[in-house]
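There is one chain below, alone, in structure tokens, taken in the form predicted on its own.
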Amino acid sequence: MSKLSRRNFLRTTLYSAAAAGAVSPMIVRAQDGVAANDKINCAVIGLNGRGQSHIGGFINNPNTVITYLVEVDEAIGKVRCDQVEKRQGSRPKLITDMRDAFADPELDVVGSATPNFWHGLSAIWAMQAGKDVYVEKPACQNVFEGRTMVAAAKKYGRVCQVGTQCRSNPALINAIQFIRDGGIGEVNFARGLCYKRRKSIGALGDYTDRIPGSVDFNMWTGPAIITDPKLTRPNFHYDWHWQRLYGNGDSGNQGPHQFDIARWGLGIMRHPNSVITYGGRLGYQAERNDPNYVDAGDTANTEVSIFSYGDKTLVFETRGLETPDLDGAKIGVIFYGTEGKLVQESYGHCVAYDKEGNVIKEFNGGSDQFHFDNFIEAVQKRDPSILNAPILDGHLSASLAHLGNASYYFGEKNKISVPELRKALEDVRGLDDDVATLDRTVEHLKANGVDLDVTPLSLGPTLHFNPEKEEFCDNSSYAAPLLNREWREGFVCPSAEEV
């Protein structure tokens, strides 16, 4: 099937029935939910960094069994299939393209651990076809996709779950209902931190050579458009986080986890009024004592989103330099409240403090493990509402990082000096010091050795968003392409209307 459209996929598999109303085997088996001493029978897609851990939740999970692979490396395919078959005792089918699993009637769960820009369309493509969905984050690439899979999941009755894992940890949970009963007063202020070195990812280049024959490029690219020369950075794994094209950068790969905890703990269901966002990608220059380098990734490094709901601010920021911790925390989340703050250190341990700074309550517990047995508890009782990340969570939280970005895409040429945005952050209304957190941005990238003023940061717009339509406001309207993507041929996501 490799070469079939998605419309032809669509219209081969028993699933196309299901969109016309009908009901198909697997539909059936999955409302009836699965007889206790049936396997859930599960795919994973893409078996890198994730992958191996949907294929972990799987296995460790005694009411599952894996049945498929899918790979576009087949190098790596068949390497953890050896694995998988060593631990479950049974040897799952490896294939390439993966609606020959979504066409397996007896196949139940898909887990989607694909690169960025592959997870919407392989959610939505499995909901489709009567499949769960364990997909990892960010749940989608774009705010579009992101509305798609959650129309999906409602038209097909799928359970959808984000691979968002602080949800189901105890350490969070506790910590999310402390802040809840006012154990640090009223809180409406979060400060999200993605504070992770990450170094230069290789000068940009033709590096088409480097694209291992072992894998099916048509298939890794699939939505993304291919770009001539095909590969413009030396590593072809992983380093597409940092290429727009088919990344979000840190922000949109860590950060949807420090967004999701951030919304949970403010209460927060619904897209931001507004963001506004300075940022750049700098300090690889410095490094190599060559002002003309040019590196090949073209997400921010450094990036501080400022997101308004009215009453509530959440201000994020990415820093991919050397930098020290912020109360404790450089992957995590601080809530600011009246009579204190809690900081969320890691994803299984969370302190709170009093307005003296007075450990008072400490939060600790936390495991991926969780995170997969609540989807499966949601799969056999047919019950999405027990899903501790559903996919609109993931959808609202993943679109923090599309909105914050867009903002900075759309402002990358508009540099500034440092005097200059000092005296723009003063017009941001907010909840935040925004001064004070540029300042601190400030010293960051000078200890780093950056001269902004060779390299200064860029300042963006103030990009006004409507909630309810998801779509930009009149006066913003002019970057509303920033809110989905250029899609190649046969496959191409629908919209919420035509999924």
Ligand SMILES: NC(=O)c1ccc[n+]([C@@H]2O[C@H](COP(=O)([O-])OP(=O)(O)OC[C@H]3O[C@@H](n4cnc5c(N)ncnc54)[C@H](O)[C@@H]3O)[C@@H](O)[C@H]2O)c1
Contents of the next structure:
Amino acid sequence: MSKLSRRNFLRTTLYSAAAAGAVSPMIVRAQDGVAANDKINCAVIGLNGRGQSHIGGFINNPNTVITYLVEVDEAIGKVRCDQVEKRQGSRPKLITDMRDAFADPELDVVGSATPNFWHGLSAIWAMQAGKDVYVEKPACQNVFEGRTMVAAAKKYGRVCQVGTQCRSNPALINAIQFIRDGGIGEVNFARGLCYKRRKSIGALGDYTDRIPGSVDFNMWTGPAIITDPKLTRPNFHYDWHWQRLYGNGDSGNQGPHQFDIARWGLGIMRHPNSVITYGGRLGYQAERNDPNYVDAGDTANTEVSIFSYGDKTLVFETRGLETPDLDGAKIGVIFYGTEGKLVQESYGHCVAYDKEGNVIKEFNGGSDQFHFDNFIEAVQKRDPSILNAPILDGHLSASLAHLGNASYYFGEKNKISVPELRKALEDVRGLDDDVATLDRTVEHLKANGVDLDVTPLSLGPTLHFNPEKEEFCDNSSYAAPLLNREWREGFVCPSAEEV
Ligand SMILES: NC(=O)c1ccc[n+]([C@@H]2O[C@H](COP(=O)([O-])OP(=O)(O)OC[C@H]3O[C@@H](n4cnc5c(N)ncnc54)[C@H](O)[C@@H]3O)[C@@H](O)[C@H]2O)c1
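Let's compare: the form predicted on its own is above, so bring in the form predicted together with the named molecule.
Then the entire complex follows, led off by the chain already shown.
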């Protein structure tokens, strides 16, 4: 019997048996899917950067085999195919349209390391085709598609893990448990940091002739509208992160890791009630020594968002210019408790301090592989409840970036002086000293040669959000279009109700 027939036989027989009450649904879930001697067939989509970690994650798991590589840049795809063949001993099929892999009933699992704007559709199409999905962070590029992804996982009974791998790292698991056990007292406030130097991606221009000939541009662009000119940044791959049509800036790139950890530590399983953001894309004129320089990116490289959950506050700071750390962290989270603080310094290291600043405990350990193994275990057991980063968590964490950016994008033209900004922040009344955070931000910008009289910060509106309905409240409803995107024909994301 072929693997497919064997699987179908197993599924049909067990489901009939379950329906007849012969076996418990739990047993069906445990046995449905992959028979003991079969390997789990995997496809990896998007192979330039992070896709290599997906390849490693699946190859290093003894229960999986990569049968498809999907890449719209043929040159990259061929190199990865050779590499996979060498490492696993069998050559995957290399294709450019992910739907061809999804149509194969022998395929079990999909890893999507595509650019952000493809996460939603790749995961939704895969789940509709009955595949389990490991999708990169940010889980979604907007709130609308995140909702659909959550609904699709539920409707199709799929396992959907998000690539916030810190969730599987002992350093974080133990540190969060320490917070939960009261190790630093009561904690109602966390500060996420993305202090990550990002140089200018080059001047805004027409670089259409730099689209690599090996790229299927239609499939790369997918749900995004095709612009004229087609390419306005010098580098085709990766730098899309800093153009909002495709990416989400660093608060939506590095940010989802730290948003996720902050939410986890604060014990928050919902969207916030409100957000206000100030920021800018600053410093590149000084970096290029040209006051008229216009960088090709249009996301903020300096961004402070203040989220309110009523009794809890989350502040997120993004800095793309040179900066020292804060309390030992550059890319991390600081939890402020009544008895001390806990600092996530890296993916595998956290430190807890008492009120006097003495180290009381350190937490170590982590590896990407743990997260892939956790996913595969959930696939084998047909049990999404054992996932460390299920799609709902990914959606909630990514949405923080989207809501923070929504306030920034609306306020973009509202250029404001530092004294006016300081005054406006006095009304925010969260748990942070918002003026002190602003003063640190201003000092940081000045240290990078930014003249805030010439290129001022901008302040967005306070956007009020209804966490249950996942929509802006009436007084903020003008921001509703930013919860969704304009979809290109043929690549339209269904709503949560339609999926
Ligand atoms: N979890 C992590 O720590 C981590 C680290 C790095 C990147 N990421 C995430 O991984 C994703 C990819 O990042 P990257 O740095 O590799 O970006 P990248 O632009 O370097 O690579 C993306 C690849 O996907 C390919 N691609 C685009 N559309 C495709 C499609 N429709 N079908 C198949 N292939 C397609 C591109 O040609 C490119 O090779 C991003 O969403 C990023 O946020 C996560």
